[in-house]
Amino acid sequence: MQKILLTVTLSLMLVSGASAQKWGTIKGRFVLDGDAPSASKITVTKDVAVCGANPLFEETLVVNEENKGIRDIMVYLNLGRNDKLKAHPDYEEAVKKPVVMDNVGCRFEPHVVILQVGQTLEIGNKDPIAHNAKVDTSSNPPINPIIQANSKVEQVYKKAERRPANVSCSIHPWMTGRVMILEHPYSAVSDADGNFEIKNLPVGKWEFQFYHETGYVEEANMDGKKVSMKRGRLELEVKEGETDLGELLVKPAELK
């Protein structure tokens, strides 16, 4: 009888501990603290009838002309070897869905994607011509499939990458993108207005990493104070509910 009671008590304690976990959201907006560079127009040299149908511009640094929001800055949880993390239940279904990067108008759309280990990367081609997608991963075997018109290829990665992998098309050499593979779902890519949001993080202090195609973002002005981030790393406290970091002002020199 005592053994049964002890088992029930331990079970209740485990259930109570699991339900006690609190969650929070981190959000903010990256803003260029200076003059936005002019977007360089790309000279189309291959399949001009298709690729030259609409103007193409270099996408290494994309800044919103109206509000100076910076697109395509990656923000993700940087787990150390000793960090233990159980993701929020809402992410259990998300990992089963593919992350899609399409070839559209002879460019990769989205330009930057993030996915989890075990999640499917789907590279599609909505153009009437063939493309290839060379993904230069280092922890995983690189791939370079030919993707015929109106078709797609799928790839599942077994390991996390330390840095985002370059994506390119050898047929159309101006085409570039980035793919990041993480062991967890806690990541975001800033949108056309510079906004990013990571939901359902475990409450507590965590290290985040800030990465742009030009390299790690190592300095920003947050809430009127200069913040230094060695190799793009910054410890933030995730509070229950929503934590809005506001505008993170980034100097143009940080993105070169």
Given for the second form:
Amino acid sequence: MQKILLTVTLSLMLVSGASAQKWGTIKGRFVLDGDAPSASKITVTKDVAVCGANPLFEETLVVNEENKGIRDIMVYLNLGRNDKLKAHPDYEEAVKKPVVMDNVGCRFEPHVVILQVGQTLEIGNKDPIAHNAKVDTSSNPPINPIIQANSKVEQVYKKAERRPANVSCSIHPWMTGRVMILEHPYSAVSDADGNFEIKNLPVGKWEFQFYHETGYVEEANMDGKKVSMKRGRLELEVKEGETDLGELLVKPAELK
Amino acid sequence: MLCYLQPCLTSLGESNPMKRLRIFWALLSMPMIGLVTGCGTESPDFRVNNVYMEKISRELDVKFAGQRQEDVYTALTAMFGTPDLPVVTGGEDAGVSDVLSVENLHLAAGPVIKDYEAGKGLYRQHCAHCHGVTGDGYGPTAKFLNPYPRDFRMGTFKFKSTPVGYRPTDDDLTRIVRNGINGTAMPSFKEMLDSGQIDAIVDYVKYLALRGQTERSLISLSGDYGYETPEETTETQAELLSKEVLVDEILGAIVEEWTSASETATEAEGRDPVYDFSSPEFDQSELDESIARGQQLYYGAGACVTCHGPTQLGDGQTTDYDNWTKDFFGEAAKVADAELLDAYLTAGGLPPRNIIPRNLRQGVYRGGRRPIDIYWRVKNGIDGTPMPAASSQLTDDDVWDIVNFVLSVPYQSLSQPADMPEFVRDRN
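Please give the other form, namely the form predicted in complex with its partner chain, since only the form predicted on its own has been shown so far.
Let us now look at the entire complex, which starts with that chain.
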């Protein structure tokens, strides 16, 4: 009898806990406010038979020619030293899945990844030649293993990084990427159309960090208003349901 | 300013840790202390890490002049003292006594006083003209040497028993100081210094690394804080210059890396005696077979050929840079950016030089010529350089085969192409 009572109270507590917390999603689209730069082609100097099979381009700044969407801008929750956060239960499963970055066609795909502390970074090699993955993290020990053809290496990170770390391949010097490690799951990387979405944030005011390979994004035009984001940070109100920030217009000078 | 700071720092020599910490935090809260610039004394100061500040200020669009820089260096001086008077304030809390002994620091630190205090000032006497008083690899002779002397401030060392990303063990550092680094300017000190002196100097190298790593951490962290208004400045200082951040968070994490170094050392049983000339079990045909397997791996799954070249001359990949250069530039290709290069040189960086894979035909091994040394290099890679760790799919025996092959290369003639397999890409 006692046991049953206990279970009942416990499940009641769980339910009330869950219903007290409201969740919201934030989304938007980064758009270049100017002419899209023309992609510069890489001269392949190594393993030409494999790496030269398809044209390779510099990926520091990738802008969609048709809709000017900016790829690879990281957006993530920036927790203050004393902020407490309890993530949505949906994320409990997510952390168990590895985040994959592949060597394919002598480039990193995707170019930018974000993972959580405790999550596995899986660096795969789909090419018929060897690569190495030099991941120069600061808070975590960096790694630099050879990855044989059609194999992979796995790495679990114990600490959050302060800023994104460089990923490179010493055998093919043009190959670069970025990896960020956070202590929470609330992050997104803008896709080929510039879209990003972070789901199930706890409702309330949170500070977000906007980072592009060229540095923090410190200014954007939202809803016709110029918004300045000191050190790439912006406080946003997460409302229950969906908050669509619409288009965030970023000037080319911000991405230099 | 140094004169102003000096008495405080002397009192940091205070043995009661609580009292010392209190003095330290009092020191930090003094708004008046400026940068340590010396004042009439001949004592050299630690050199400011301008290159790293330049990097962070570019990356984050902040300026490292004024209060921002002052706060970083006030904290750093309070934590680590000066070249004449090294301390590690807050070290007890961070567990620094597991890494080094402050007594040893005093043996190694300070000016060279030959006559009446023999055995003091060891670092400045034997190491500073190459490695710099700061351990920044920027001593007066540095720019004439190739490779450049090691800059200790990233805590990165090349020739060690631990994997990439981990700190060297005491044994690793002691071995380097005793034996020197063959084929470079780094001399051997085993004739000149006794083992107690070498211990003291090794502790001092670790001290310079801890200080340099802390400096970088502080600069990097500071970049994320604001100094735009007086209120913002006060807020920043209250957080950034707190014991929680400086000792618990920054120093604690760095010390932890060093205390755990020996646990991360790569265990190896040593080379099978059948491969060892001097062993009664030596077997030439076993060795030959191992060398042949190693050669296959060199061209195949080991991927050594991509950098060390088809004839082991080290000519496979010659356009890359080491981590000390790439730390600023991010990527090798950016070194070609004239504006960036100029900023780097102006900030005091040594002119970038390509890192060249070793010519394995010469048989000169910087990290030592024992089979176990080569094993560590191949298994773990060479930290701070492009040389990667062997694929995790290679077994220990595979790695020993590669070691045997590497050690045989200087004795093979280049005109033996019959032995050279076709350029096989990979085994699978």
